[in-house]
Structures are given as C-alpha cells and as structure tokens.
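Take a look at this single chain, the form predicted alone, given in structure tokens.
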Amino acid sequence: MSSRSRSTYQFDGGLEQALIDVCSVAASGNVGGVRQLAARVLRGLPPEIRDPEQFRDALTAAFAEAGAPTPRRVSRPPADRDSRIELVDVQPPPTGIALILPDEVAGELQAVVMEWSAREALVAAGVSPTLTLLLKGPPGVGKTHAARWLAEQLDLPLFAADLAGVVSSYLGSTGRNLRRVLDFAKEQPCVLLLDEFDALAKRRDDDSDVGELKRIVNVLLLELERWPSDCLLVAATNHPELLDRAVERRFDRIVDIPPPGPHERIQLFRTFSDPIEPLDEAVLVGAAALTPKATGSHIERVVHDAARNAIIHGKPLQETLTAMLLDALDPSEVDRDAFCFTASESLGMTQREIAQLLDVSHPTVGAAIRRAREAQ
C-alpha cells in the first residue's frame, strides 16, 4: 500500500478517511487544524469504533498529554422544532478568498486579524483581540465574503446562522433558537456569521413585537458581553439605523463597507472574469466606468451573464460583456467627462458612437474628453 498515492487509494470514508485528513493536517504542523478534525471526529464518529466513550476519552487525553488544547466535543447544529430546519451551516475553513475593499475597510480587517495572531499576548496583557464585529454597508458590497476571508486567515471553520430558520413565527422560538445557535458557535472556535442582523437585533422601541423583540435583545447583549476569547461573532446588515444602539454599542469593533470605487471595480471584473477569459486591461478600465453603482454581487452577476451569452454565440467575453454593459447604460448615472474619455481612450469608440449613446452632440463630446485628459 505504500506505493500507492492518495490520488489513486480508494477508500469509503469513515475511519480511514479521518486518519488520512489528520496525517495530512499533522505533516503540516497545523496544532489547531489537528484540533479542528479531532472535533470533526467527536462530533460524529466513525461506525468502526466499537465503545465511543472509551474512544472519546482516550482521544482527550492524548491531546492532555501533549499539552495541547482538548478538543471541544461538537454536537449537530441545532434545528428548529417546529420546522426541522437546521439553524446553522457549518463550513470548514474556506480557502483562495480575495478580499477587495478600499484600503481603509481592508485595513480594519487586517487588524482584526493580527490581533488574532497576537491572542496570547494581548490576554496575557489584560486585553482580549476583536471578539465581536459588526459590518454594515448596502446589499452586495461584500460583508459575507468579508466574514468568510477572516474565516480563512483565522483557519477557523465558518458557521453561518440561518435566518430563516432562527426567525420564527411562534411566541418565544426565535429567542430560544438564537440562544441555541450561540451556545453551539460556542462549543469550539469558530467563526459565527449572523447576517441580516437587524432581523434580530431591532430598536426595542418597535411597537410590533415589544415582548419577543426585548428579550432576544437581552439575550444578545448579554451575550456580546461575555462571548469567549476563541470564537470570532461576525454581524452584518443592510439597515445599521435599525439596530438597537445598546447592542450595536457592545461590539468591539464595526467597520462601514461602502460601494466599491472604480479601483476595486477593476478588481472586481478581473476577479470574476479571469477563471472564464482573462479580459484587456483597457476592457476593465471601461468595465468599471460603465457601472459606477454596482456591488459585488452585481458585477458578479453581469460577468456570468456576459459569459453564458459570449459561450452560447460563440464570441469573445469581452465584446460580450463590452455590449451588455453599453445596452444598460444610463447615461444620467455616469460622470460624462469621466465616461466619454474612458470610452474614447479604453473601449474604442468614436466620438460620434459616444455622442449617439449620450443622446448629445459630437462637439459635446470632444470638449468632454479634453476637459477629462487636462485633469489627468
């Protein structure tokens, strides 16, 4: 069997697969990823260990006996009741996240991070790192994807509460499933993700609800209070101006994450479009101009489309995408000296194209382009 690869060792899962995911851990000297399968494993053991308890306790006390940190013993994710829906995704630590955001916002991240990697320091000197983050910002400009990359720099797994499921119709569910999601985030270290926060988090002056609404406020800030030292809360919403202020004063640290700027639009393009057709840098320049008020999300949305359409018809991504983004255009919403070099100078176009677009003379144009290359 030693000849044989991985790649090529066919195995059911089970026990042989767990072995195999901690000897690969291991070999890279990774303590906590050892920890976190070890978890994995408690969690849901293996139908090859004939008495679990007797497994379990040796397991903890091998981790004892290295003087490593015991692994937590994780149950299922909870669900609820009524509806049987699981209250929370768990993912294992994502990987090959980009993080783009303006400086400023990346900045903020980047500490949270490295206040992480100086945990031991910082506890020893009487202070904790970021254990609570609150993200706000419009639909689509990258909160999930911002909690996820700190889920990959921290090489935590990511537990994402399910609303729908935690937001219950039923007098006092939504308080007991909230408590449920946070005592399981708790059970090892983790990064907990509840989105769309000001679902649960409401002004308690909210005349609609007052009973439920104060108590799972209570619980939240109770919980924000004294939330443990390995486990990260992210939160995130669309509506900051809704939040209680008593529960958004709790958290260590918010961070606004505004629309991205033409530079991360840039990005943007570039990282959605390079796995499909790496695109010209004149047609990511162009790209960004088109669409000053699009997230994230909706560039991620107009690349996929421009693709389908570009693979269906047979035809490059960029002049797909190029003449999608022009057919959308709303020439109210673009800067026009801005838009008119862009076109002229990065996608190409005539004078009298761009004239015919903005529904404005040629001269209009001309002077609008050497207006916008004097600013330069």
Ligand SMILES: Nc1ncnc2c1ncn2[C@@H]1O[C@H](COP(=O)(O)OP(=O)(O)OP(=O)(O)O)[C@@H](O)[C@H]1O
Contents of the next structure:
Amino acid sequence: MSSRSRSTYQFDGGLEQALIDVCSVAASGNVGGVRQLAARVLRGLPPEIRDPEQFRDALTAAFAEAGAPTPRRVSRPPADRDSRIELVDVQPPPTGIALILPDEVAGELQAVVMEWSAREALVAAGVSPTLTLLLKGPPGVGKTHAARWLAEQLDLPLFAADLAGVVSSYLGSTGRNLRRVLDFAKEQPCVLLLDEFDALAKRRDDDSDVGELKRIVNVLLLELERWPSDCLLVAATNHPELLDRAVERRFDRIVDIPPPGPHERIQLFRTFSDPIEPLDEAVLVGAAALTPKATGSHIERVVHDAARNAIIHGKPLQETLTAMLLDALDPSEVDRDAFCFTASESLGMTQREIAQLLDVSHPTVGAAIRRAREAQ
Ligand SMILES: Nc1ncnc2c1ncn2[C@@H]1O[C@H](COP(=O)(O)OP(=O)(O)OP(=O)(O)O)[C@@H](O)[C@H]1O
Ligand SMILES: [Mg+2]
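Form predicted in complex with the named molecule, following the form predicted alone:
Let's see the whole complex now, leading with the same chain.
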C-alpha cells in the first residue's frame, strides 16, 4: 500500500493506486479494513475531488446501503455565517517542504517532531509533547511555511485558519467562529495553524468590545490548556507585542523566527534556484552578500523574477540574478568590508566596478578587501 500514516491516507500513488488499495483490502474480505481505509481517505481528500462534501456523503451512503458501519463522519469545515467563506483550509499532509532556518531555531522545531515521535513514552511518563506552539517573527521569514513543514514531519493534515478571516466585523460572530474552528480541528488528528494570530488582539481598539473580547480570550486560554494530545496547535504572529501576556504564557513552546543570516540566505537562494537552473557556489555567496535585509519570501520572489527575465531574454539565470541584485542594492545597507571582499572574490567584480557601485574611491575598496581578507 502507498499509505504511511495511521491517520491519513497518502495519495502518493494518485487515485489509481488508491483504487487498487481499496480493491486489494476488499478482495481479502476485510470489511473493517475497507472502512478504515475509507475513514483515512475522508480525512485527507486529494485535490482531484471537486466537491468534497458530496464525495463524503456518497461514500458514507455506500457503507450505509451495504449495511456496514459507516466510517467516522468528518464534518465540513465551518464557514463564516455572513460571508459564507470557509474559516479553515483543509490540506492533506504536505510533502517536499524545504524549511531553512538557523540551526538553533531549526533545533526547536525538530525537538517538537522528536517529542511527537516519542509521544507514547512521554504520555506514559505523565508528560505530554508540545501541543501548542507560538511562532513569532517579522513578515516573510517562514512562519506559515514552518507550520507546513511540521505537518509534513508529523504526517498530519494541515488545517489552516487565518484569524484575520475568523475575526468578523461582529465580535459575537468572532467568538462563534473561533469556537467552530477549534471544535472542527479537534475532531481528528491534525496540525491546526492559527495564522495572523494577532488579529484577535487588534480588536481591542474599540472600548465597547472589551468585555466580549475578554470572553473570547478566555475561551482561547481554556482551549490552550485543554488542547487534545493528537493535534498540534500552531499560532503564528508578526505582532507579538499585541498579544495578551496571559495568552502567550499558555503556549507550551514559543519559537522566535529571525530573518535569515548570510548562511541561510545562501541556502535559500540555492533552494529556489536549483529546480530552475543551479547557480555556481560563488554566485550564491555573492547573492547572499547583496541581500543583507532579505527574508525567505523576498529571496523566493527575486529568484522567480530573475528566472522570468532570464528565460524571456535567453540569458543564464545567474547573470540575470546578479545584475538584478546589483541594480537593487542599497550601498548603505551592506557591511562594506565584507561586501567588497565577496564582490571581488565571488562575483569576480573589479575594484573599479565595486567602487562605482558603492560610490567610493578605488583605494577605499582595495583597503576594504584587505581588511576583510585579514579578518577571515
Ligand atoms: N525560512 C524559510 N525557508 C524556506 N522558505 C521560506 C522561508 N521563509 C520564507 N520562505 C518562502 O517564502 C514564502 C512565504 O513565507 P511565509 O508565508 O511562511 O512567511 P511568514 O513568516 O508566514 O510571513 P507573514 O508574517 O507575512 O505571514 C514561503 O511559502 C516559502 O516559499
Ligand atoms: Mg504567514
């Protein structure tokens, strides 16, 4: 079988393989096995199913008609009553997520995964793995992406709720929406991502809402304390200062995701360019030196922009990328010594070109390169 998880069916082999799996279990006369397989399929529907609700109904009806116990019903994701927009985006366990973080931050997330794989031993010892995780960090550093990575590692479906969408213009509906999102997630093992978590806190601006907001925050506090052991709740925010201290304290683990350093930027450039056209190591080092303030999200965008340009003009990706980065460089943002060194060693720029780019004299560049070389 192409399935790996106890909780969700893996559609690695596509619908054809799924059909073969169903037939092979059915042919052995294992009705319970077919029911289990169906329940797992229902938990992580493949994208080819165009009307998930109709599919669920039809599958459940097929079991009922055959007089067999039906697979556990998985309800439809809740929607906002006014806008009818679904509050939770249900995705099967992601695959192939590359997450690039400094070692100590990656270690924190890896620790969550390790705790989950030792879950039974932990529970037997009376402790639970990290069940609630708060990710903080500036925009574009990979918080949402980290939730996808965790879902892949834990082989769980990802339920993503954008709290900016859950927060309705009516606070009464906000409380109800939040409740329904949490109840829905608790129905089955999953990673629940509460994205833009600070959206709730932002509602505090309006004095008349304070009482109602307190009630909602209390619901949340209670939920965090009693969060079930087969779901991982991940909240993400780029405005941690807006969060209620009491809420923050209730999380099992808080992880700060910083902007990428030079080493991570090299890896990010590599990750995004490799599937298009691999870049020379020296160009990767140069690209990282040219983008001191970039986040993962920036780097993804700039590589894709350069790829579009390179393809249209029939030029190598590395040439286009370097030219675009040099063009966009703000000389005041770079560490001059390190930059002069990298530009000369990695990008093969002459001292004259570097001097022109940074608007400094030629000897200044020579001295900067010497200092950087000595500091190596
Ligand atoms: N650390 C990273 N590793 C790998 N890819 C990254 C990383 N950071 C960002 N990306 C890429 O940039 C995209 C956008 O990042 P993401 O949405 O996770 O950022 P975010 O921190 O959630 O930002 P925001 O606060 O704006 O929601 C990701 O889908 C991914 O492709
Ligand atoms: Mg995000």
